[in-house]
Structures are given as structure tokens and as C-alpha cells.
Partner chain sequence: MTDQDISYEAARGELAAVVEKLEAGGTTLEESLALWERGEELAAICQRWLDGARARLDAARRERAAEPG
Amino acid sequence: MSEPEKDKSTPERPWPVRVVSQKIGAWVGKLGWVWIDGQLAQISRRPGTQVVFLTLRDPSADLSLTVTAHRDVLDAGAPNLAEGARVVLHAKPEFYPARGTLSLRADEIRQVGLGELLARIERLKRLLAAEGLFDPRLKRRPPFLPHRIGLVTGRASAAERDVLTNARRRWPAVEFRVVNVAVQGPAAVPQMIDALAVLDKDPDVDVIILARGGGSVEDLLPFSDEALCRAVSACRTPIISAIGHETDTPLVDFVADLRASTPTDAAKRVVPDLAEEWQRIGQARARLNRAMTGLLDREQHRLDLLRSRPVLARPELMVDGRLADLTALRDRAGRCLAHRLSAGTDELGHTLARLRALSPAATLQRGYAIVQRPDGTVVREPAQVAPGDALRLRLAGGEVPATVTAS
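Assuming the form predicted alone, can you produce the structure of this chain alone?
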């Protein structure tokens, strides 16, 4: 059997616990010396010993490691080190088989100064801005009157009191769901991220306020943490950031949907003022009443003008005028008809006189006679008759028979 195969564990050849521990220690030892950045969660100086025990925590995750260092190393690199400070240390990981624990042994510790912290925040700010987390188009507008407000803040803090007092003073019926967390120190970021996740899942919470009172730059560092900024950006519920005072601008202010200068300002922005709303309603009703009154007055004036016109004030005048016109037209028609009848009568008389003057009967009346044969032929020449012919003489008063005696 080859050497590599002898080193493998099998069900028939399992490794003892000591062998596993030794191998883990060997693998950990291969990492060597590394530089580590973290936040100091705890310092333990045991009396009578030269070894200092430190708990180093990742501010963006719930992870921590134990670090051991000689007292001289700590005093040389960071003599005034306190819990919550950011440090950079040079350490080597070590695995202790007897206890099955992993720790770091540091030979150099440096406390991160304020200038370096601000420089890190500025670099992170540029990174988040380049990724679009500050884009104004992503900002969501908080509701005008939220059903319930989520509040993430320190327990019994001035920020909590300011938000609750001022919000209820403005709108007494407002409801809150308060989640108290650490707002500074190594546990602040994980607790705030968990609180945001809980409130974001609550369907009754319409807006979330992340609030903290004033403090130093170091105290407000958790609100410039990358993990917290990304958690705020990922929330579906609108977030209002109310951190510190007017001049304090942690990175979470740029990611939040709305920035309030103070917790009191957040209370003013999250709910309307009941007294102001009543005043606005009163003003709107007054404007509506004035508008309706003005409209009614204009329409009444218009109706009065219409009613004052003669056609509506005295409608009989229109009938009287039309009656007079009708009477005049009727009289005119009567005169025209009478004139036409008179002219027609005169013309008929003249025609009748001319007809009578031209009628044969009128000639007969003057003593003339018409000579006709028995067959009705009019005799105009003497040669047309012979002695003995029978004739008829037509007179005005009738006919007389006659006989030709001589020609």
C-alpha cells in the first residue's frame, strides 16, 4: 500500500481524534501570518499575566475570533484601546487540539485612526454610488398616512422618545412597532439588519424609521457599514434615516428613501399634523363655498338678465306685435282682393259690351233680318233664289216663313 493511501481515512482505518486535531492544526498553520481588520468587542486583561485576550468581531456579520497578544504588544501599538474600536492587527491563526478551539496570536496591533476611518467611508461611498445604491430614481415615497410605522432604535433612547412623542402629538392614532437594538458597538450592525428584516416582512408596516441620537464619528460608524447600507437598499418597505444631528451624514442617509435631519424631523415627515390637516380641510371647504357661491351668484345674475329682457318680462308684446302684423296683412289682402275683383268686374263689363256690340242679335234688334233656305243656308245674293223657293226670315223676335214671288 502506497504512503498516500496509508494517510487516507476509511471505515476500516478511521483516524483518532488526536490525529484529526493534529491535521487541522497543520492546515491552519499553513495560512501563516495575515493582516486582519475588525472591531474590538471585548478586552480581557487578567491580573498577574502578560497575555491579553481580545475578541475581534466583523461589524458586518455575526462572526468573532479570539486574539491573544502580549501586553507589551498592545501597549506599544494601541495603549488606549477600548471596546468598539476598529483595529488592524498582524496575527497568525493557531488551533489548540486539547480544547478544539481556534484563536489568533498577534504580534502587532494598530488602532485605526479617525482619518483612516473617514477615508474608508469615503471609498465605500464611491463604491456604493457607482453601484447605483444612491440613485434618486430608486427612492420610494413614504405613504401619506401609514397604517403602522416600524421604528429601529436604541432601548429607552432619546431618539425613541422624540419619534414616538412628536409623531403621536401630530397624529394621536398613529401605531408603532418598535424594535430596540444596539446602535453602537460591535453588535449594532447585525442587530439592526435583523430588525430591518423583521419589520420588512411585516405586512402591516408601511414605513420604517432607523433612528439614533447624536454622537461622535466613531459612535455613528455602524450607520456607515456596508452590510447595513445594502440591507437598507434591499428592503421593500420605504426607509427613513434619522441619524444624529443635521450635520451628521452617515452612508445610510444616502441609501435610505428619505433622510431626516433628526429623529424629531423624522416624526414630522412620517405622519401629517392633525391640526394642520383640519386647517387645510377648513380652508378647502371655505374655498369650495366661495367658489360655489360665486358660481350661483353668476348664474342668478345671468337668469335675472334673461328675465329682464322684454320677450320674457312681457311675452304678450311679442304676440301683440305679431297680431298687428297679421291684421295689417289681412287688411292688405282684403284690399288687394277687392281691387282685383273690381278690376275683373269692369273688364268683364267692357268685354260683354264689346261682345254685344259685335253680336248678330244686336243687329237684328236694329231691324235687320237673316234670310235662310230651309236647310239653314244663308242667302246673300238674289241669284241664289228662284220664284217659288221657300225661305225663312230670322228676325229679332223670331222666324217668319216666306216664298219668293219674283226674282
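Every value quoted in this text rests on a predicted model; they were computed, and no experiment measured them. Just so we're on the same page, rigid core means the largest C-alpha set that superposes within 1.5 Å between forms. Positions refer to the first chain, counted from 1. Compared with the form predicted in complex with its partner chain:
Residue 321 is among the residues whose C-alpha shifts by 2 Å or more between these two forms once the rigid core is aligned. Once the rigid core is overlaid between these two forms, residue 49 does not reach a Cα shift of 2 Å, moving by less than that. Core-superposed comparison between these two forms: the C-alpha position of residue 246 differs by less than 2 Å.
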The other form holds:
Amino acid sequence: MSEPEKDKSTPERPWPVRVVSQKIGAWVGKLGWVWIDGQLAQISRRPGTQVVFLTLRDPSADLSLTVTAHRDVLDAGAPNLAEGARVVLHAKPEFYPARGTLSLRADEIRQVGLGELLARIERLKRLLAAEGLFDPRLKRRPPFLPHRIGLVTGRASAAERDVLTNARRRWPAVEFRVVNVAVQGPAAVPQMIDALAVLDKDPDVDVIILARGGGSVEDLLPFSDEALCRAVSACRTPIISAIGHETDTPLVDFVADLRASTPTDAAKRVVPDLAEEWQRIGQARARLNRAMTGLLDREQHRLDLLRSRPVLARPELMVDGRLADLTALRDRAGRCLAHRLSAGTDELGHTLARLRALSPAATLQRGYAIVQRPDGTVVREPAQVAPGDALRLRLAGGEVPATVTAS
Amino acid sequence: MTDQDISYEAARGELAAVVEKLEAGGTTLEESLALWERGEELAAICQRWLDGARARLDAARRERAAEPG
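Next up, the form predicted in complex with its partner chain. The previous block was the form predicted alone.
Starting with the chain above, the whole complex follows.
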């Protein structure tokens, strides 16, 4: 246990640079030979030297390493190596004590061919599909009319122009927040991922378009990058992918919430056509109007029908009917009374005739007279009267007063 | 429910019932008069509903006509 004690640096016994440098070199050397997959960001073949310097980048992240290789190594494995190429190399990390820098020394470099790249994309596609990243249930519907549209695309690109012009033509008030990025090459993926993160955080942006015009299969490779696909899938804002032409289907198309065939198509899908919408609203309004007017007319008709029924339209009938009953009853009563009256009159006539038949008038006519006392008693016997009594003699023609003179 | 908040359909339904009852007859004069008065009231409520709806419709149309574009 005395060795580590002795090795430990203290303010009193600090390590010289050469010791630290030597220790770092030993640590770095421990990693040994490894196979590395990366993308070439830069190649510098310096004249007069056999060593080639390469900058190797991670395709999905903003990370790079310096690689040195002998010109022969490069010529043997990848003679036509250009910047942006995908390579697999066998290298060992080395620490250069003279400058305190780290680099990888490669003894074998292989360029990854297009076929291999496409095969990798196919494998990645199966992997992402198995993970459920393409699940239609994960797709969010972009808003019908977005507040603000995020656009991730190349600076001053045809894709940018296509999206902006076509969207504005359809909906003049449309608002964009554009983030320009590299859409090909080693920086593309990290820049796009950053741009997506920025737009996803913006609360005003409610849909994001990732657009790029057409290009070679190699140019579109960043859009099949695993990290980009995962970033798109992780965004909370709906994403529309609009990469290349109709026939291009990079993996990002499968994870995006909506796939537009071209940037122009994305513009059509992201905002409604104002004129078309006005027309639709107009048609809906006209139908609404017709429906309401029709309903009101029908109801008015029903109400009119009810109101025109005699019981409502001519309420006087209610009284008239009863008045007629009343009149009829009065008539009947009148007729009844008249009948009774005439019957009475007839009876009276008959009685009078009978009365007349019994009357003494005819006898008086023949010259007889009736003698009555002043109180009307008829005198039938001479003994009934005394001299001086007043009498009345009833003749046919009238009365004659008389006085009894003797008996 | 007062007459103020009786719906159009309720008023029309009651009106139809009143008319049927009046047409069927068999009611006393006093009852008939009361029924008729109720019928007139209901008819007026229905008409107010229809007039109100039409006025709102016309107002909306005028507003639409006044709109630019």
C-alpha cells in the first residue's frame, strides 16, 4: 500500500507534466484497438507527408474525433473517400504527449457502400417498427388551422420557398417560425434535432414541418437517422415530414404524424384553403338559412291551421248556437201559449152561445116582461109586493121604472 | 310552468288539445269560454315564438349582408 501513497500527488509533491502526460497516455492506451462507425467530416491530405488527418463525426450527435492514417491505409481501403462518407475503421486511441492531444490511429479504413447503408436503414426500420414507433395510434392530428407553424429546412432552399409560398397562397394570415439547418452532410442530424427541440418548446408552434427538396439517396440519408427518428417521435408537437419527391420514403416519414409527399404538399396539408373554406361556410350558412326558414314556414302553417278551425276562428258560434237554442225555446213557449189562448177563446164562444141559448131575451122579445124589485129579486107572486113599492119592469127594449098602486 | 317559459312545442301541443276538446263539445258554456280563452292565449304564445324566431333570422341575414366580402 506504499506504492499508491507514493504516487499520490499533493500540493507539496505535485506531479510533473511528463508524469501526468505519461499516465494519460497509459490510460488512453488501455482501450486498445476498436472498430468504429462514423462519418467523415473532413479529410486533409497534407503535401509532403504520408499521414492523412481525418475528422470523424458521429452521424447523430455533435461529437467528433481526429483520426490519423497512413496514406497507404486510405488508398487500400477507401481510395475515393470524400467528405460526408460513412466509414468503418479499425483504430486505436493515442495520446500525443508533445501537444497533449488525443487522436485515433487507424490501420484499416472501409467505406460503407450505399447497399450496406440501405440495408442498415432496413434493419433500423424493422427495429423501430417492432418498438412501435410507427404505430398509427401514436399519430397526432395536426390542427385544422395552426396558430404558428414551425418549419425546419435548409436556408433559402426551394423547399422553404415552396412551403412558405403555397401556405400563404392558401391562408394569407399564416404565421411561420422558420429554423434553418443543414439538411445534408454530417451536421444535418444534430442541427435538425436541435431545431425540433426549439420549436417543440415554443408554445405558439402547434405543428412542425420538416422539409427538404429532392436529392440523391445519399443526400436523404440524414432523414433515416435513428436519433432523428427518435427525436421526431418524442416531439409533443405534431410533425409533418416533407422529404424529397413522392417516391422518397426516408424513415422519418414513418415516425412523422403526417407524411407529405413534397414540401408543396405539406403546405396544402398544414393550412386550409381560405377561398375554399369561405365557400364551404357560405354553403353551410345557406343551408342553415333554408332549413330555418322552412321550419318556421311549416310551423306557421300548422299554427294557422289550428287557428282557422271554427272553434277558434269563430268563437261567436259558441254563443250563437246557444242563442239559437234559446230562441227556439222562446218560440216554442210563445206558440204553446198562443195555442192555449185560442183554445180558451173557442171555449168561451161555445159557452157564450150556450149562455145565449138559455137567455130570456127571446121571451122578452115576444112581449113578456120581468118584474124585479130594486135589489134585483124577481117578483113571482102578487103577495111579494105592497102598495108604494118601487119596481123595475125589464122589457126586450129596456127598463121601465114603476110603482105599486094597489094590490 | 308559467306562460313566459312554455316552449313553442308545449304551447302548440296544448293548443291542439284545447281545439279538440272544444270541437268534441259536451262542455258547459263557462267551460267552453275558458277553453277558448286558453286557446287564444296559446295561439298568441306560439305566434310570439314564431315571430321572434323570424326576427332573429332576419337580423342575422341583415348582419350577414352588411359584412364586408
